[in-house]
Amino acid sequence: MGGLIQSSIARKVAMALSGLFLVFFLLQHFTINLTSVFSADVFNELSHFMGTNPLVQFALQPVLIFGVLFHFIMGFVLELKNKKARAVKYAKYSGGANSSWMSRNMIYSGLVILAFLGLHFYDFWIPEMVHKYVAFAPEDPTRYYPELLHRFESPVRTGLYVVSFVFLALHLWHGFASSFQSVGFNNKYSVSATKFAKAFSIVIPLGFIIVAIVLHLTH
(Lines of atoms letter the chains of each structure in order from A and count residues from 1; the text may use other names and numbers.)
(Lines give C-alpha, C1' and ligand atoms only; values in the text may rest on other atoms or scores of the structure.)
Protein backbone atom coordinates (compact mmCIF):
# COMPACT_ATOMS: atom_id res chain seq x y z
CA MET A 1 0.00 0.00 0.00
CA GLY A 2 2.81 2.40 0.92
CA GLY A 3 4.50 1.79 -2.43
CA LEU A 4 1.27 2.53 -4.30
CA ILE A 5 0.81 5.78 -2.38
CA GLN A 6 4.41 6.81 -3.03
CA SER A 7 4.13 6.05 -6.75
CA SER A 8 0.89 8.03 -6.92
CA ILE A 9 2.55 10.99 -5.22
CA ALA A 10 5.55 10.70 -7.54
CA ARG A 11 3.28 10.82 -10.60
CA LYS A 12 1.49 13.89 -9.27
CA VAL A 13 4.79 15.63 -8.54
CA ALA A 14 6.08 14.79 -12.03
CA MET A 15 2.83 16.10 -13.51
CA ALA A 16 3.11 19.32 -11.49
CA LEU A 17 6.77 19.92 -12.37
CA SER A 18 6.16 19.40 -16.09
CA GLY A 19 3.18 21.77 -15.85
CA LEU A 20 5.27 24.45 -14.14
CA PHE A 21 7.90 24.07 -16.86
CA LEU A 22 5.25 24.57 -19.54
CA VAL A 23 3.87 27.63 -17.69
CA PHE A 24 7.33 29.20 -17.93
CA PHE A 25 7.43 28.50 -21.67
CA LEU A 26 3.91 29.89 -22.04
CA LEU A 27 5.00 33.19 -20.48
CA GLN A 28 8.02 33.40 -22.77
CA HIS A 29 5.89 32.59 -25.82
CA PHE A 30 3.32 35.21 -24.86
CA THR A 31 6.00 37.87 -24.35
CA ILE A 32 7.29 37.37 -27.88
CA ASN A 33 3.79 37.28 -29.38
CA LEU A 34 2.82 40.45 -27.55
CA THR A 35 5.58 42.40 -29.28
CA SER A 36 3.85 41.73 -32.61
CA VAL A 37 1.06 44.10 -31.54
CA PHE A 38 3.47 46.97 -30.92
CA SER A 39 6.41 46.47 -33.27
CA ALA A 40 6.83 44.21 -36.29
CA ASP A 41 10.59 44.85 -36.20
CA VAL A 42 10.98 43.70 -32.59
CA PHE A 43 8.84 40.64 -33.25
CA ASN A 44 10.97 39.79 -36.30
CA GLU A 45 14.19 40.20 -34.32
CA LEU A 46 13.03 38.00 -31.44
CA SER A 47 11.55 35.36 -33.76
CA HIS A 48 14.70 35.32 -35.88
CA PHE A 49 16.83 34.81 -32.78
CA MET A 50 14.60 31.99 -31.50
CA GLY A 51 14.47 30.40 -34.96
CA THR A 52 18.20 30.44 -35.64
CA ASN A 53 19.90 30.16 -32.25
CA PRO A 54 21.45 26.66 -32.01
CA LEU A 55 20.83 26.41 -28.25
CA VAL A 56 17.13 27.12 -28.74
CA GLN A 57 16.75 24.91 -31.79
CA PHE A 58 18.74 21.84 -30.77
CA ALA A 59 18.55 21.88 -26.96
CA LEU A 60 15.58 23.85 -25.64
CA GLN A 61 13.15 22.93 -28.42
CA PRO A 62 13.53 19.14 -28.00
CA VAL A 63 13.20 19.57 -24.21
CA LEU A 64 10.03 21.58 -24.74
CA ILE A 65 8.50 19.00 -27.07
CA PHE A 66 9.36 16.25 -24.58
CA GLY A 67 7.82 18.34 -21.77
CA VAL A 68 4.57 18.76 -23.69
CA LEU A 69 4.31 15.05 -24.53
CA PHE A 70 5.26 14.01 -21.00
CA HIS A 71 2.70 16.34 -19.41
CA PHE A 72 -0.18 15.10 -21.53
CA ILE A 73 0.75 11.44 -21.32
CA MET A 74 1.10 11.73 -17.55
CA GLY A 75 -2.29 13.46 -17.43
CA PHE A 76 -3.93 10.53 -19.19
CA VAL A 77 -2.12 8.05 -16.94
CA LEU A 78 -3.33 9.84 -13.81
CA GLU A 79 -6.88 9.95 -15.16
CA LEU A 80 -6.86 6.21 -15.80
CA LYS A 81 -5.36 5.50 -12.39
CA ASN A 82 -8.00 7.64 -10.71
CA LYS A 83 -10.79 5.80 -12.50
CA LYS A 84 -9.39 2.41 -11.53
CA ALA A 85 -9.03 3.55 -7.92
CA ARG A 86 -12.77 4.14 -7.67
CA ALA A 87 -13.58 0.55 -6.85
CA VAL A 88 -16.74 1.51 -4.99
CA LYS A 89 -19.40 3.15 -7.10
CA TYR A 90 -21.63 5.52 -5.21
CA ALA A 91 -25.33 5.58 -5.95
CA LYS A 92 -25.19 9.34 -5.71
CA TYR A 93 -22.12 11.49 -5.95
CA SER A 94 -22.10 15.19 -5.28
CA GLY A 95 -18.85 16.07 -6.98
CA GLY A 96 -19.18 19.78 -6.51
CA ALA A 97 -19.24 19.33 -2.75
CA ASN A 98 -15.65 18.07 -2.74
CA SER A 99 -14.03 19.49 -5.84
CA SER A 100 -14.55 22.09 -8.52
CA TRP A 101 -16.04 21.30 -11.92
CA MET A 102 -12.71 22.15 -13.55
CA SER A 103 -10.71 19.82 -11.31
CA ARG A 104 -13.00 16.94 -12.32
CA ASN A 105 -12.73 17.71 -16.03
CA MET A 106 -9.06 18.56 -16.52
CA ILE A 107 -8.75 15.71 -19.02
CA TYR A 108 -11.28 17.34 -21.37
CA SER A 109 -9.73 20.79 -21.31
CA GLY A 110 -6.39 19.03 -21.81
CA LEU A 111 -7.72 17.27 -24.92
CA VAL A 112 -8.88 20.58 -26.38
CA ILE A 113 -5.48 22.11 -25.70
CA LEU A 114 -3.79 19.08 -27.26
CA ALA A 115 -5.91 19.53 -30.40
CA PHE A 116 -4.99 23.22 -30.41
CA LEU A 117 -1.29 22.35 -30.18
CA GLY A 118 -1.75 20.13 -33.21
CA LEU A 119 -3.20 23.10 -35.11
CA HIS A 120 -0.44 25.37 -33.82
CA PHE A 121 2.25 22.93 -34.93
CA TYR A 122 0.56 22.67 -38.33
CA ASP A 123 0.42 26.46 -38.67
CA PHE A 124 3.87 27.39 -37.42
CA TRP A 125 6.28 24.63 -36.41
CA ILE A 126 5.92 22.31 -39.42
CA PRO A 127 6.20 25.14 -42.02
CA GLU A 128 9.26 26.41 -40.13
CA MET A 129 10.91 22.99 -40.23
CA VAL A 130 10.12 22.62 -43.94
CA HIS A 131 11.42 26.12 -44.66
CA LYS A 132 14.76 25.50 -42.94
CA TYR A 133 15.48 21.79 -43.26
CA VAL A 134 13.56 20.59 -46.32
CA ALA A 135 13.41 23.51 -48.75
CA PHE A 136 16.65 25.01 -47.39
CA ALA A 137 15.20 28.41 -48.22
CA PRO A 138 17.44 31.45 -47.64
CA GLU A 139 16.86 33.03 -44.27
CA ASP A 140 14.94 36.32 -44.30
CA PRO A 141 14.91 38.01 -40.86
CA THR A 142 11.84 40.03 -41.83
CA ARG A 143 9.60 37.13 -42.84
CA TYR A 144 8.16 36.27 -39.41
CA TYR A 145 5.66 39.08 -38.95
CA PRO A 146 4.02 38.72 -42.43
CA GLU A 147 3.81 34.95 -41.88
CA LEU A 148 2.14 35.55 -38.50
CA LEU A 149 -0.41 37.94 -40.02
CA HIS A 150 -1.17 35.45 -42.77
CA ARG A 151 -2.07 32.77 -40.20
CA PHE A 152 -4.72 35.03 -38.67
CA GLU A 153 -6.41 36.10 -41.91
CA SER A 154 -9.23 33.62 -41.50
CA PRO A 155 -11.92 34.49 -38.93
CA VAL A 156 -12.55 30.75 -38.47
CA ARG A 157 -8.93 30.02 -37.60
CA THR A 158 -8.78 33.06 -35.36
CA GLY A 159 -11.95 31.86 -33.64
CA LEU A 160 -10.41 28.42 -33.06
CA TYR A 161 -7.43 30.06 -31.40
CA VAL A 162 -9.69 32.18 -29.18
CA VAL A 163 -11.73 29.16 -28.06
CA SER A 164 -8.54 27.22 -27.38
CA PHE A 165 -7.21 30.00 -25.17
CA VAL A 166 -10.45 30.00 -23.20
CA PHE A 167 -9.93 26.29 -22.48
CA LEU A 168 -6.31 27.03 -21.64
CA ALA A 169 -7.52 29.51 -19.01
CA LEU A 170 -9.86 26.90 -17.54
CA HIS A 171 -7.06 24.33 -17.49
CA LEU A 172 -4.62 26.70 -15.83
CA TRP A 173 -7.18 27.90 -13.30
CA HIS A 174 -7.04 24.57 -11.52
CA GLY A 175 -3.78 23.08 -12.76
CA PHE A 176 -1.39 25.95 -12.07
CA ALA A 177 -2.62 26.56 -8.53
CA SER A 178 -2.75 22.87 -7.61
CA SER A 179 0.79 22.31 -8.90
CA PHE A 180 2.18 24.26 -5.94
CA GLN A 181 0.43 21.88 -3.54
CA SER A 182 1.63 18.83 -5.49
CA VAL A 183 5.29 19.83 -5.13
CA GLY A 184 4.85 20.48 -1.41
CA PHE A 185 4.77 24.27 -1.50
CA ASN A 186 2.77 24.78 1.67
CA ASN A 187 3.92 27.75 3.76
CA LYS A 188 3.03 31.34 4.53
CA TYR A 189 3.38 32.23 0.84
CA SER A 190 0.89 29.59 -0.33
CA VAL A 191 -2.07 31.99 -0.44
CA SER A 192 -0.08 34.54 -2.45
CA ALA A 193 1.15 31.84 -4.82
CA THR A 194 -2.42 30.64 -5.41
CA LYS A 195 -3.61 34.19 -6.08
CA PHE A 196 -0.74 34.69 -8.53
CA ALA A 197 -1.62 31.41 -10.29
CA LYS A 198 -5.28 32.42 -10.61
CA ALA A 199 -4.35 35.85 -11.98
CA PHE A 200 -1.88 34.26 -14.42
CA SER A 201 -4.59 31.85 -15.57
CA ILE A 202 -6.76 34.78 -16.64
CA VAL A 203 -4.26 37.40 -17.80
CA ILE A 204 -2.04 35.29 -20.06
CA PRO A 205 -4.79 33.46 -22.03
CA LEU A 206 -6.69 36.76 -22.30
CA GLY A 207 -3.52 38.35 -23.62
CA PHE A 208 -3.19 35.63 -26.27
CA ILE A 209 -6.83 36.22 -27.25
CA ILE A 210 -6.26 39.97 -27.62
CA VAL A 211 -3.15 39.40 -29.73
CA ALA A 212 -5.02 36.97 -32.02
CA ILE A 213 -7.91 39.40 -32.52
CA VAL A 214 -5.62 42.39 -33.10
CA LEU A 215 -3.61 40.45 -35.68
CA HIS A 216 -6.80 39.37 -37.42
CA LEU A 217 -8.07 42.96 -37.56
CA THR A 218 -4.67 44.29 -38.61
CA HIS A 219 -4.54 42.34 -41.85
Second form
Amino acid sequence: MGGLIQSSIARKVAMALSGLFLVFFLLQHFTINLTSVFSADVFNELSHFMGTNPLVQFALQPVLIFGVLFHFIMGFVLELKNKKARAVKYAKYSGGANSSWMSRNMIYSGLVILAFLGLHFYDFWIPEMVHKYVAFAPEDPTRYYPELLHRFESPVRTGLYVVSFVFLALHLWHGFASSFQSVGFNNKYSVSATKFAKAFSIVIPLGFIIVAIVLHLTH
Ligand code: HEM
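Requested next: the structure of the form predicted in complex with ligand HEM (the form predicted on its own having been shown above).
Shown next: the complete complex, the earlier chain at its head.
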Protein backbone atom coordinates (compact mmCIF):
# COMPACT_ATOMS: atom_id res chain seq x y z
CA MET A 1 0.00 0.00 0.00
CA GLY A 2 2.78 2.40 0.95
CA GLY A 3 4.53 1.65 -2.33
CA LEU A 4 1.36 2.26 -4.25
CA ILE A 5 0.83 5.68 -2.67
CA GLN A 6 4.45 6.61 -3.14
CA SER A 7 4.42 5.71 -6.80
CA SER A 8 1.16 7.53 -7.40
CA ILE A 9 2.64 10.62 -5.75
CA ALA A 10 5.75 10.20 -7.88
CA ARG A 11 3.53 10.13 -10.95
CA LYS A 12 1.80 13.36 -9.89
CA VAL A 13 5.15 15.06 -9.31
CA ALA A 14 6.36 13.85 -12.71
CA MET A 15 3.21 15.24 -14.36
CA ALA A 16 3.63 18.55 -12.55
CA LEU A 17 7.32 18.96 -13.43
CA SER A 18 6.87 18.06 -17.10
CA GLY A 19 3.79 20.33 -17.18
CA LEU A 20 5.74 23.25 -15.69
CA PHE A 21 8.46 22.71 -18.27
CA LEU A 22 5.81 22.86 -21.03
CA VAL A 23 4.43 26.07 -19.50
CA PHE A 24 7.88 27.67 -19.98
CA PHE A 25 7.90 26.43 -23.55
CA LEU A 26 4.44 27.94 -24.13
CA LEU A 27 5.60 31.32 -22.87
CA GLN A 28 8.65 31.29 -25.12
CA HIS A 29 6.58 30.07 -28.08
CA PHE A 30 3.97 32.74 -27.51
CA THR A 31 6.58 35.50 -27.28
CA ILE A 32 8.02 34.56 -30.67
CA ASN A 33 4.53 34.25 -32.22
CA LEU A 34 3.53 37.62 -30.85
CA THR A 35 6.39 39.32 -32.70
CA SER A 36 4.79 38.17 -35.99
CA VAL A 37 1.90 40.54 -35.31
CA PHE A 38 4.22 43.55 -34.96
CA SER A 39 7.18 42.92 -37.22
CA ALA A 40 7.75 40.42 -40.02
CA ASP A 41 11.50 41.12 -39.79
CA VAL A 42 11.77 40.34 -36.07
CA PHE A 43 9.69 37.18 -36.53
CA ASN A 44 11.90 36.08 -39.45
CA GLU A 45 15.06 36.72 -37.47
CA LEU A 46 13.90 34.82 -34.40
CA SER A 47 12.55 31.93 -36.48
CA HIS A 48 15.75 31.74 -38.50
CA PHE A 49 17.75 31.61 -35.28
CA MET A 50 15.50 28.93 -33.70
CA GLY A 51 15.43 26.94 -36.92
CA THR A 52 19.16 26.91 -37.59
CA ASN A 53 20.90 27.16 -34.21
CA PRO A 54 22.44 23.72 -33.50
CA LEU A 55 21.86 24.04 -29.74
CA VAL A 56 18.14 24.70 -30.30
CA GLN A 57 17.83 22.04 -32.99
CA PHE A 58 19.80 19.21 -31.43
CA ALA A 59 19.56 19.87 -27.69
CA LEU A 60 16.43 21.90 -26.84
CA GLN A 61 14.16 20.40 -29.51
CA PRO A 62 14.76 16.75 -28.49
CA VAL A 63 14.24 17.71 -24.82
CA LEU A 64 10.97 19.43 -25.76
CA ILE A 65 9.73 16.46 -27.76
CA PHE A 66 10.64 14.15 -24.91
CA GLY A 67 8.80 16.50 -22.48
CA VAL A 68 5.63 16.47 -24.60
CA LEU A 69 5.67 12.66 -25.04
CA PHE A 70 6.44 12.09 -21.37
CA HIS A 71 3.63 14.40 -20.22
CA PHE A 72 0.98 12.78 -22.36
CA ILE A 73 2.05 9.16 -21.77
CA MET A 74 2.18 9.76 -17.99
CA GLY A 75 -1.19 11.54 -18.27
CA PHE A 76 -2.74 8.39 -19.74
CA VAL A 77 -1.14 6.20 -17.07
CA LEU A 78 -2.42 8.51 -14.32
CA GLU A 79 -5.93 8.52 -15.80
CA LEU A 80 -6.03 4.71 -16.10
CA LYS A 81 -4.74 4.20 -12.54
CA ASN A 82 -7.22 6.76 -11.19
CA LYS A 83 -10.08 5.09 -13.02
CA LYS A 84 -9.13 1.73 -11.55
CA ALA A 85 -8.79 3.17 -8.06
CA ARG A 86 -12.08 5.04 -8.41
CA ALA A 87 -14.04 1.96 -9.48
CA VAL A 88 -13.11 0.27 -6.22
CA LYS A 89 -12.89 3.11 -3.76
CA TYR A 90 -15.53 5.59 -4.78
CA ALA A 91 -18.65 3.46 -5.06
CA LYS A 92 -20.46 6.59 -3.98
CA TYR A 93 -18.37 8.89 -6.12
CA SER A 94 -20.38 12.06 -6.35
CA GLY A 95 -18.66 14.09 -9.02
CA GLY A 96 -18.52 17.76 -8.11
CA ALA A 97 -18.74 16.95 -4.40
CA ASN A 98 -15.14 15.78 -4.24
CA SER A 99 -13.42 17.27 -7.29
CA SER A 100 -13.97 20.05 -9.81
CA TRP A 101 -15.35 19.37 -13.26
CA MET A 102 -12.13 20.47 -14.99
CA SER A 103 -9.87 18.37 -12.78
CA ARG A 104 -11.86 15.26 -13.74
CA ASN A 105 -11.67 16.12 -17.43
CA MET A 106 -7.95 16.78 -17.83
CA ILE A 107 -7.69 13.70 -20.02
CA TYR A 108 -10.27 15.08 -22.48
CA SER A 109 -8.81 18.58 -22.72
CA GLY A 110 -5.42 16.84 -23.02
CA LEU A 111 -6.67 14.72 -25.93
CA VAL A 112 -7.90 17.83 -27.77
CA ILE A 113 -4.45 19.40 -27.30
CA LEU A 114 -2.84 16.20 -28.57
CA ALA A 115 -5.06 16.29 -31.67
CA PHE A 116 -4.13 19.96 -32.11
CA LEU A 117 -0.43 19.06 -31.89
CA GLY A 118 -0.97 16.46 -34.64
CA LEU A 119 -2.42 19.17 -36.89
CA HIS A 120 0.17 21.71 -35.79
CA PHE A 121 3.09 19.38 -36.55
CA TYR A 122 1.54 18.58 -39.92
CA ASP A 123 1.30 22.34 -40.61
CA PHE A 124 4.71 23.48 -39.41
CA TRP A 125 7.10 20.99 -37.94
CA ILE A 126 6.98 18.25 -40.60
CA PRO A 127 7.37 20.66 -43.59
CA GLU A 128 10.21 22.30 -41.67
CA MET A 129 12.00 19.00 -41.06
CA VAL A 130 11.51 18.00 -44.70
CA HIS A 131 12.78 21.37 -45.88
CA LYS A 132 15.94 21.16 -43.78
CA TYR A 133 16.85 17.52 -43.38
CA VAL A 134 15.24 15.71 -46.32
CA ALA A 135 15.20 18.15 -49.24
CA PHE A 136 18.24 20.09 -47.96
CA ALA A 137 16.60 23.18 -49.49
CA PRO A 138 18.73 26.34 -49.41
CA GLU A 139 18.06 28.52 -46.36
CA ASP A 140 16.24 31.79 -47.02
CA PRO A 141 16.05 33.76 -43.74
CA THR A 142 13.00 35.70 -44.99
CA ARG A 143 10.83 32.69 -45.76
CA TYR A 144 9.29 32.21 -42.29
CA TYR A 145 6.76 35.04 -42.17
CA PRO A 146 5.18 34.37 -45.60
CA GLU A 147 4.99 30.65 -44.72
CA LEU A 148 3.27 31.54 -41.44
CA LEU A 149 0.68 33.75 -43.18
CA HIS A 150 0.04 31.05 -45.73
CA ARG A 151 -0.87 28.53 -42.97
CA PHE A 152 -3.51 30.88 -41.56
CA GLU A 153 -5.25 31.66 -44.86
CA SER A 154 -7.92 29.02 -44.29
CA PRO A 155 -10.78 30.08 -41.98
CA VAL A 156 -11.35 26.43 -41.06
CA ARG A 157 -7.73 25.99 -40.00
CA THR A 158 -7.82 29.23 -38.02
CA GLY A 159 -11.09 28.12 -36.39
CA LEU A 160 -9.62 24.75 -35.39
CA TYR A 161 -6.65 26.52 -33.83
CA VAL A 162 -8.92 28.89 -31.90
CA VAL A 163 -11.08 26.05 -30.53
CA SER A 164 -7.92 24.16 -29.49
CA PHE A 165 -6.65 27.20 -27.60
CA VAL A 166 -9.90 27.32 -25.60
CA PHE A 167 -9.20 23.72 -24.54
CA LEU A 168 -5.61 24.69 -23.78
CA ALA A 169 -6.98 27.35 -21.40
CA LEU A 170 -9.22 24.79 -19.67
CA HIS A 171 -6.32 22.34 -19.35
CA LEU A 172 -3.97 24.96 -17.92
CA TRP A 173 -6.66 26.34 -15.59
CA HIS A 174 -6.58 23.18 -13.53
CA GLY A 175 -3.15 21.79 -14.47
CA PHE A 176 -0.90 24.79 -13.91
CA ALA A 177 -2.45 25.78 -10.57
CA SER A 178 -2.43 22.25 -9.15
CA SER A 179 1.16 21.62 -10.28
CA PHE A 180 2.37 23.84 -7.42
CA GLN A 181 0.64 21.59 -4.91
CA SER A 182 1.98 18.45 -6.56
CA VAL A 183 5.58 19.62 -6.24
CA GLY A 184 4.98 20.53 -2.58
CA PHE A 185 4.99 24.31 -2.99
CA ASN A 186 2.94 25.15 0.05
CA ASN A 187 3.79 28.41 1.82
CA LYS A 188 2.64 32.01 2.21
CA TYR A 189 3.09 32.57 -1.54
CA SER A 190 0.75 29.72 -2.53
CA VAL A 191 -2.32 31.92 -2.96
CA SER A 192 -0.44 34.37 -5.20
CA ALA A 193 1.05 31.47 -7.17
CA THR A 194 -2.44 30.05 -7.79
CA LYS A 195 -3.70 33.47 -8.89
CA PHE A 196 -0.74 33.83 -11.24
CA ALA A 197 -1.38 30.35 -12.70
CA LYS A 198 -5.06 31.12 -13.30
CA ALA A 199 -4.23 34.46 -14.95
CA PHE A 200 -1.60 32.77 -17.15
CA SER A 201 -4.17 30.11 -18.17
CA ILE A 202 -6.42 32.79 -19.61
CA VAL A 203 -3.92 35.37 -20.90
CA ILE A 204 -1.61 33.07 -22.88
CA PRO A 205 -4.27 31.03 -24.73
CA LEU A 206 -6.20 34.27 -25.39
CA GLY A 207 -2.97 35.72 -26.78
CA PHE A 208 -2.55 32.70 -29.07
CA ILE A 209 -6.17 33.19 -30.23
CA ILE A 210 -5.52 36.85 -31.03
CA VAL A 211 -2.31 36.01 -32.93
CA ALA A 212 -4.13 33.34 -34.99
CA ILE A 213 -6.99 35.73 -35.86
CA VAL A 214 -4.66 38.64 -36.70
CA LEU A 215 -2.56 36.38 -38.96
CA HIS A 216 -5.75 35.16 -40.64
CA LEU A 217 -6.84 38.73 -41.32
CA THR A 218 -3.40 39.80 -42.62
CA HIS A 219 -2.79 39.49 -46.36
C1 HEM B 1 -1.25 31.06 -32.96
C2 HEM B 1 -0.72 30.02 -32.38
C3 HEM B 1 0.53 29.29 -32.85
C4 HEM B 1 1.33 29.54 -33.93
C5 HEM B 1 1.22 30.65 -34.97
C6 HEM B 1 2.41 28.57 -33.90
C7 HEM B 1 3.45 28.50 -34.80
C8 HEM B 1 4.49 27.61 -34.75
C9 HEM B 1 5.66 27.63 -35.61
C10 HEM B 1 5.93 28.67 -36.70
C11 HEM B 1 6.45 26.59 -35.26
C12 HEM B 1 7.84 26.25 -35.84
C13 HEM B 1 7.91 24.98 -36.58
C14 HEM B 1 9.34 24.62 -36.75
O15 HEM B 1 10.04 25.35 -37.40
O16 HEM B 1 9.77 23.62 -36.16
C17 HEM B 1 5.80 25.89 -34.16
C18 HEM B 1 6.29 24.77 -33.52
C19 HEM B 1 5.70 24.14 -32.44
N20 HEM B 1 4.55 24.53 -31.80
FE21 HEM B 1 3.39 26.12 -32.30
N22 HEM B 1 2.22 27.73 -32.81
C23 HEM B 1 1.07 28.13 -32.14
C24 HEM B 1 0.54 27.57 -30.98
C25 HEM B 1 1.06 26.46 -30.32
C26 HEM B 1 0.53 25.91 -29.08
C27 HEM B 1 -0.67 26.46 -28.30
C28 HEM B 1 1.31 24.82 -28.76
C29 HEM B 1 1.21 23.86 -27.61
C30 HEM B 1 0.09 23.50 -27.03
C31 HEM B 1 2.32 24.71 -29.80
C32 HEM B 1 3.28 23.72 -29.83
C33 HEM B 1 4.31 23.66 -30.74
C34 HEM B 1 5.37 22.68 -30.71
C35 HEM B 1 5.50 21.55 -29.67
C36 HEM B 1 6.23 22.96 -31.77
C37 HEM B 1 7.50 22.23 -32.18
C38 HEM B 1 8.68 22.95 -31.66
C39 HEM B 1 9.92 22.41 -32.28
O40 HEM B 1 10.26 22.87 -33.37
O41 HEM B 1 10.52 21.55 -31.66
N42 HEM B 1 2.15 25.72 -30.71
N43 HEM B 1 4.60 26.54 -33.86
